[in-house]
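First, one chain by itself: the form predicted on its own, in structure tokens.
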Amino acid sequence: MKKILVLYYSQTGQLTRIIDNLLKPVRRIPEVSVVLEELQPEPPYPFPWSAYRFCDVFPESVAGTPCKLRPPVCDLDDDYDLIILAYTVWYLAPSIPVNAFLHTPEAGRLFRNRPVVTVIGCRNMWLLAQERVKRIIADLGGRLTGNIVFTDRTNNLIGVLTIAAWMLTGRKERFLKVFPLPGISEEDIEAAQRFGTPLASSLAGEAFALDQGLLNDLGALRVKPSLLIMEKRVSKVFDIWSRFIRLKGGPGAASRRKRVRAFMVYLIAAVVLLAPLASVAAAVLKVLKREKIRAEVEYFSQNALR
């Protein structure tokens, strides 16, 4: 009997549905058992968010500061043949609950010498979050063998508006009744099971082996040069803002409220004014640094570390 452990954290339930569909082919195999472990922060993060709380998690997301988690329900010392780590992206970083688990002693025991497949659900920028996760998995002694990414297919500015409306109201509906539905499309969520077929086949052998190239042929991930350029530049600004806010205290501290609110103003200005300019700059850089960007796209399309 092969056993899979799925570790995940989903606020909206969208990532949970992706996992459920992805695992359908695997669950049809009688010789494979699937164990689900939903990470539960204590206290839980709100959904829907208030605008302030949404921005107050920014500094710790960027800094990789863990939160407290409830004890796991499953037996993390069991003999698992594969770990699936499913996460969402908060401010270009893995969500705080997932990052928190990856820094526990239990994670060190769990990941050592085991194959890992990551599943990401996000708006559009995931490269640097995955780079951070890749390094942690390697440090824990795990072997990252596959990465599957689900993103919002709308353009960057529209995606920001629709996702923000969803996060702040809790209603997944067309913003102002004209914009597309927020988040990952229903079609992509339903089609997630196409990745379960190679996953199931890989479990048939003695040693788990998954071909990222095969996953990529199925649409597992797509590295967009324009977003790659933008993400690297935004991350530097985020680092500065994160340090600036954390100098005034930790999560929820009254002493940092002014700085969090200043970041809220910056974020709105960046989306409305700076993002279009960044897109133009990215288009120019794609031409001027074509070979370097091509190499970067190839790097982020596989699972090895630099």
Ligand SMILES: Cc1cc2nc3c(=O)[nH]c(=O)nc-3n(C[C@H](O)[C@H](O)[C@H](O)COP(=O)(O)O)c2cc1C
Given for the second form:
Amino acid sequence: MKKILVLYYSQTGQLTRIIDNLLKPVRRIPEVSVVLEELQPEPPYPFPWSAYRFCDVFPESVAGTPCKLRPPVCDLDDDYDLIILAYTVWYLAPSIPVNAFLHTPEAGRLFRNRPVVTVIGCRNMWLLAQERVKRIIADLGGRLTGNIVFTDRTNNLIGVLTIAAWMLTGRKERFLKVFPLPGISEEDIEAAQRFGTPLASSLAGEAFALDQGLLNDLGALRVKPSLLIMEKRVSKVFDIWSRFIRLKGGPGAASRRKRVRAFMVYLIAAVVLLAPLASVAAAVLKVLKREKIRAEVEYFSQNALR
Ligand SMILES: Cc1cc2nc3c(=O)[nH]c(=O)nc-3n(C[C@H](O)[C@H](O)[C@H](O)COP(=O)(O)O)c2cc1C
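Let me have the form predicted in complex with the ligand next, following on from the form predicted on its own.
Below, the chain from earlier opens the complete complex, with every other chain and molecule after it.
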């Protein structure tokens, strides 16, 4: 009997549905058992978000500051053959609850010498979050063997607007009735099943082996040069804002309200004014630094660390 442990955190259930579909082919195999562990922040994060709370989680997301989690329900000391870590991205970083789990002593015991597959469900910017996750898994002694990424299909600017409307209203509908539906498309969520088959066959052998190249052939991930350039730029600005706000206090502190609000204004301005400019700058850089960018795309399409 082979055992898979799936660790996940999903607010709207979008990522949960992706995992459910992905695991369908695995669940058909009687020799494989699947244990699901939903990470539960204590207290829970709100959904829908108020604009303020949405921005107040920014500094700690970027800084990688853990939140409190409820004790896990499953037995983390069981002998798992594979760990699937399914996470969403908050401000270019793994969501706070997932990051919090990765910093627990239990995670240290759990990941050591075990194969890990990451499943990401986010808007479209996951590269730097995965870099952090790669590093943590390596530090914990785990072996990252696969990465499967699901993103919104719409363009960056429209995606920001539609996801913000969804997160702030809690309603997954077409913003102003003219924009596309927010989030990962139903077809993509349904088609997550195609990854279950290679996952299941990798479990059949003695040692778990999964080929990222094969997953990539199935469309597991796509590194877009323009988003890669944008993420790298934005993350530098995010680091500065995060430090600037944290100097005034921790999550929810009244003393940092002004700075959180200033960040909110920056975020709106960045989306409306800077994002289109950044897209143009990225298009120019793509031409000027073609070779370097090609090497970067290759790097982010695989699981080893630099
Ligand atoms: C506070 C917050 C910040 C987010 N930041 C990003 C981001 O930087 N990049 C991205 O691609 N998606 C971002 N998202 C979207 C999430 O990754 C995810 O797609 C969305 O929250 C739905 O996931 P879930 O309902 O399965 O939790 C953010 C969402 C939240 C709530």
